[in-house]
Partner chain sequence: MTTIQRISPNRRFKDRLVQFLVYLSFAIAVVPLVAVLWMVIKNGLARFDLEFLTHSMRNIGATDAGGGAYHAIVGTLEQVLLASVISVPIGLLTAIYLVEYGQGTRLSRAISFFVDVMTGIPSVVSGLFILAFWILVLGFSFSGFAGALALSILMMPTVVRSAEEMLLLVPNDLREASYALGVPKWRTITKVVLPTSFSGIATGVMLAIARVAGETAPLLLTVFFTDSINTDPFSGPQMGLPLFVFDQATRPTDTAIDRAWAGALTLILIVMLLNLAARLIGWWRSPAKGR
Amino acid sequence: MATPVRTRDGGSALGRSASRRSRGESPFRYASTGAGIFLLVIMAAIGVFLVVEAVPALQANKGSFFTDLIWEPNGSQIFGIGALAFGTVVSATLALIMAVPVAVGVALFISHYAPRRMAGVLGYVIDLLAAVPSVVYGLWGVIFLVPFMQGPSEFLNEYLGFIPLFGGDLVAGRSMLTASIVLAVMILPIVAAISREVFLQVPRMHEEAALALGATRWEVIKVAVLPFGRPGVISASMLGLGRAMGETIAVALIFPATFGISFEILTPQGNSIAANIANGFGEATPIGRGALIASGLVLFIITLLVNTGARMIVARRKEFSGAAS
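Structure block, one chain, the form predicted in complex with the partner chain:
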């Protein structure tokens, strides 16, 4: 039997010269730390440069940025974020209200109702749909949905017009409602995909415990699946809300680009910060660009608040579910 050959070189058994071997250590470590720090620098730079470019325009503003409903930075140099922020929040919220219940239903369908083999395929299809570029939804919205919505909108206006939301004298396909529907269709796959993943993670024993007590399928879902999945669904919804608020191209094609605040979602009005940037960028003067950048900063802050809120909800829920299990 062969004995391993000793290659020891006398006194330096521990290879003080071994520092040679780990020569690559520090460069690699510095490179990865540096990459992390670089990300922090980018984040800081995003904040700094948006502010730097926005300030001159804000100083030139003859109106009030936070309260004015007009956006004329190129002409009268009066511009305010009010109407745009309103449209952003309302359209995204409407989209969320429409999308989340359906998305949860879809997620439950895939995780608990569909036959197993079909579920795998459907999950994959939902993932693919989440990857469809937003401009495609926008194209579909403007070519198909806008004319299509004329009829249903008139119907809603005529029979449910007593509800302020569906009121108004003039009804059009290009409306807040249509934009919200497109947004809802866009965020639905995202919310559904995350919710499905969370529902599939429900510990098998929780479900079996409920089944063993004689629970029906709905009762299993109510007792075991939904409580476990709630933080995941909430964070998925908030993520969807953030996406909807930041969505640009699809709504830029659909919004009538008016400036005003109205809850009559069937009437031809509505706009959002992102859509306004896309539509107004082409012919913006330097002041106009600054104003658009300032509005982008506001959008950034709103989405930041939404995302932070989502994370806090999830963190708090986690503590509870952790204590319970």
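Here the structure is a predicted model, which means the values were calculated and not measured. Residue numbers count along the first chain shown, from 1. Whichever C-alpha set is largest while still superposing within 1.5 Å between the two forms counts as the rigid core. What changes on going to the form predicted on its own:
- For Y30, the Cα coordinates differ by 2 angstroms or more between the two forms after the core has been superposed.
Next up, can you give the form predicted on its own of this protein, since the form predicted in complex with the partner chain came first?
Just the single chain follows, nothing else.
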């Protein structure tokens, strides 16, 4: 135990140091607490604004908002988000299925396989891809990917058409699959960057213990790296899922903007809540704007539910990952 050092005036140096730390920590604690409360206030204000603006349109709706597949708020005032919610969830889920395995592989290569100099360059490139504007991905999808996907879509339809997912009488490059690929490319850098940082935090003792027991590099990753990084990968995946569901410009340029429900991802049909808002807000009437805001409220709630579910999953996995505090 440290012995207090008495100063000339009889005070304690340790006491004065603790007092200075206390004076420095209090403003920081208040500022951080205020920032957290301010964030909650902003989220609550957004929710209140969406509800207030959506109520008049919902009251004027002559159909079922949650089940109707018609979107005509400017004319007959019949609109529903059934098709939009379906397209949002399906496209984002397909993007997540395609992006996460590749992103985790890239993160593992950068953190445990690549030479240090190459790992630094690849990490920089991954971070740079995450900063590319959405409209650039959308233009790439429209100009390059839509014509390119015509051939692969026909191939999948011809040889795997017995699977409902790849069925359909009319196959086109502008489809749910193409939009999902663009979303997968967009969220891949985010998931890869976060997963890479998580894998780099694995305690060195865990890896050295596995190596001392004769494990190969892959076995080290399987028994030490992946269990430790699983909560981080789940969090990164949910963050990517939220980005995919809320993406607007890229999918608005690619989606055929139809209002139907079908699991045939190669056919020219599909739409999402965010894309519909971007395409319809400029020409909407007051009721139409309220309907679009109401659909935005649904997207807001879905995103909150996804993030809440992710936090619950991460909390349950902490004790098995070795990351618990």
